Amino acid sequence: MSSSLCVLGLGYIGLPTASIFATKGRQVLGVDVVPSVVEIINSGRIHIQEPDLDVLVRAAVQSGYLKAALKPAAADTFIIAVPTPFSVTASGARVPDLKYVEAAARSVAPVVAAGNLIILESTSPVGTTEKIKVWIDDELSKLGRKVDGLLYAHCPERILPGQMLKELVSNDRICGGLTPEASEKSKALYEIFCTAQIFLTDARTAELAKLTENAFRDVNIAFANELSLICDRLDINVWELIRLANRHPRVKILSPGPGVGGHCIAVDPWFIIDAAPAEARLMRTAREVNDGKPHHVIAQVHAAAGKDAVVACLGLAFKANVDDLRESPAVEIAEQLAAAGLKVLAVEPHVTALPKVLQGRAELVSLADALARASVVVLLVDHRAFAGLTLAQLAGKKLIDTRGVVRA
């Protein structure tokens, strides 16, 4: 069993999972290229917000086994946890790009020893562990080093922001190694704080699992996000037409949003679609139709706005109840509604300033501020924050409500 951690990349899942070995008495050394969150972490405090985070990093930090770095070190386990986005070709197609990937296993050649294990937790194209090997064997080969027994394995997350620490413990893993050895190695490193079932697998296997999960997310939400556009043009209220329809015992029809983000269902799926863009014809659909519902709450907007309209956005995030911008549907709307010259109003209530892309464009306020200033409102984010809003509060205003939140 490994009793030292080198993760690789401190942000949304490598900081708690860092965090959590370290609490169990695993001597942990976190690794990012960004000198502040290094010192940020070092002192005990975190650069994300995830409840009780705060406490589990202060915790690992004081008690002397988490430490962070900017380089790494040597370790029995080297865990990667970096972000894998997508690049838009020429042409217009997505396709993966594992500069972070290949730059995270091309660092720990310096320092890795015969036998240690190197887990992937990146969500990652198929084929990606295999690459990681490949990187780390042609680094050794530059530096003059035979490492004999290096293991390799992927090993997905499938934490939810807001509930990370208790998911990180009690959801299912898979283990998904180059080697059945590999395999039950990492089996065995999660087992350290991991109460539910781990399932042993190949490496390829284990990556096509993770994006099949968000990819299957994908197409559920782009049904319901289709089926409003369909209800828009046919003058009919979608958050009745979903409530009456989930009455059926075998149907369970999401709400529909703005579209989709995230680091995750946002981007997944491309890697499918990048790998086999022949069969993945209803998963580019799908993106498709959550990509575009943008577009269509902007010209819902445009619609419902005169030429000095001020338009409140309430929401920013991902999702609801999270500081989580990353590819942000409502970030869009909020920037091509300002740039179209609209005066913009952003209301989010998990963070204190503006993304780079709003600055200087867009104006944070408060909740009341923004229904004070407001000509129309445009609900992107079912936050807590927003759950008591009424037509009687929007008196006199547009309302665009892409979440069906605001009540009579």
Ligand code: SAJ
The other form holds:
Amino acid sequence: MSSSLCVLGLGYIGLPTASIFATKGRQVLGVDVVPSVVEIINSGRIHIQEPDLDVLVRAAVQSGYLKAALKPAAADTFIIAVPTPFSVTASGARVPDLKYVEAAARSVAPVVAAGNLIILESTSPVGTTEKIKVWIDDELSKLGRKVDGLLYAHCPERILPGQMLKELVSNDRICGGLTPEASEKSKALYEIFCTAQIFLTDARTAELAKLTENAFRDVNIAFANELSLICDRLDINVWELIRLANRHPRVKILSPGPGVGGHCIAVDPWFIIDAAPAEARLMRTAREVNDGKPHHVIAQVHAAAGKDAVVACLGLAFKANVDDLRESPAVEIAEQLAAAGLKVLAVEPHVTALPKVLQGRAELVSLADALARASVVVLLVDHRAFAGLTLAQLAGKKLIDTRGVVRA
Ligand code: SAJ
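Return the structure block for the form predicted in complex with this ligand; the form predicted alone was the one displayed.
Okay, now the whole complex, with that chain kicking things off.
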């Protein structure tokens, strides 16, 4: 199969996907609406951080198989990998915002041809693949074009930031077509690089499966976070509690933290809650528990900190060993502590500059500097760089360890 591809959206999912197809000898046009992204990729460099992605993209571009552009062009397969955020309505409800998916779908109408396969990889609410067909049909009719036999499928990405390239190849996949033929053709496509099993289903099941995976994790993290609140109230060490409970053969409690960040787990459950609000009660509560955790941590710091306290925030990333500060509960906590007038020292070994919201309001310092100056230490991210910390090093300081890293 020597199909050509057009990948719409060159972010955390689209760029590795486009690049891996290119390194397997498929002609790939990567499309992004941001001119600087197109320029950077065409020069063989990357605009996002992910281990080894730079090497893959450079190889893909240098081989001549990957090119980036601002507009789609004819191809056998179109893969849509654009963001699917939620927006908040006046009444406070979170509703999926499909504007990027719609724009991407409509943009391929001038170039699609009979028999092309159109795949949605973006995590999306149930029914989105059907909507893509409606949007493309609508655009085709506006253009006066008649294109027969277009195939549509949802093949959700499942890769974990920090180990995306490994998981891209080794994770099982789901291909859910609007027709069985679309599912089969998608499977054949992903077999080009995926070494794991590929399961076929319909588009709506595939859409809900992806949402379910992230909602499952959110609910389980919420259980751990709720336990941490209960333990704080009862003065019990939550880490010791979880370690012991997990010795039961059928109990596997996840780890509490300062809240749930990232662009997936804190977002995707809302797509289920929006679609079935009366039924998704547990998922809604889990979201509320996880979204409430940063406020609990902030309250703990205020309770520990005197008026002239210097607070060291260890870690700003949304999770361990990544440099991604977007949608990070750690950033939210540092920002609110600074806004409340506390002196905030931020330690984040993965970045060289503070995010905008902290610029001028906090200081980015080394771990040694923070430990020398702080009266309160808030451990927010379980980065490897903090793994050796001991209570002895923090003698005389107040400690709020949201990740259970500091050893006796
Ligand atoms: N977290 C905890 N405690 C835990 C595990 C995680 O507090 O025990 C927090 C992390 O610190 C982070 C957040 O949850 O703030 C999310 O981190 P994560 O590592 O659980 O997941 P993501 O958001 O990086 O990636 C998830 C993955 N989904 C699942 O594991 C079900 C990934 O496979 C998906 O591809 C990705 O979402 C996505 O793109 O949807």
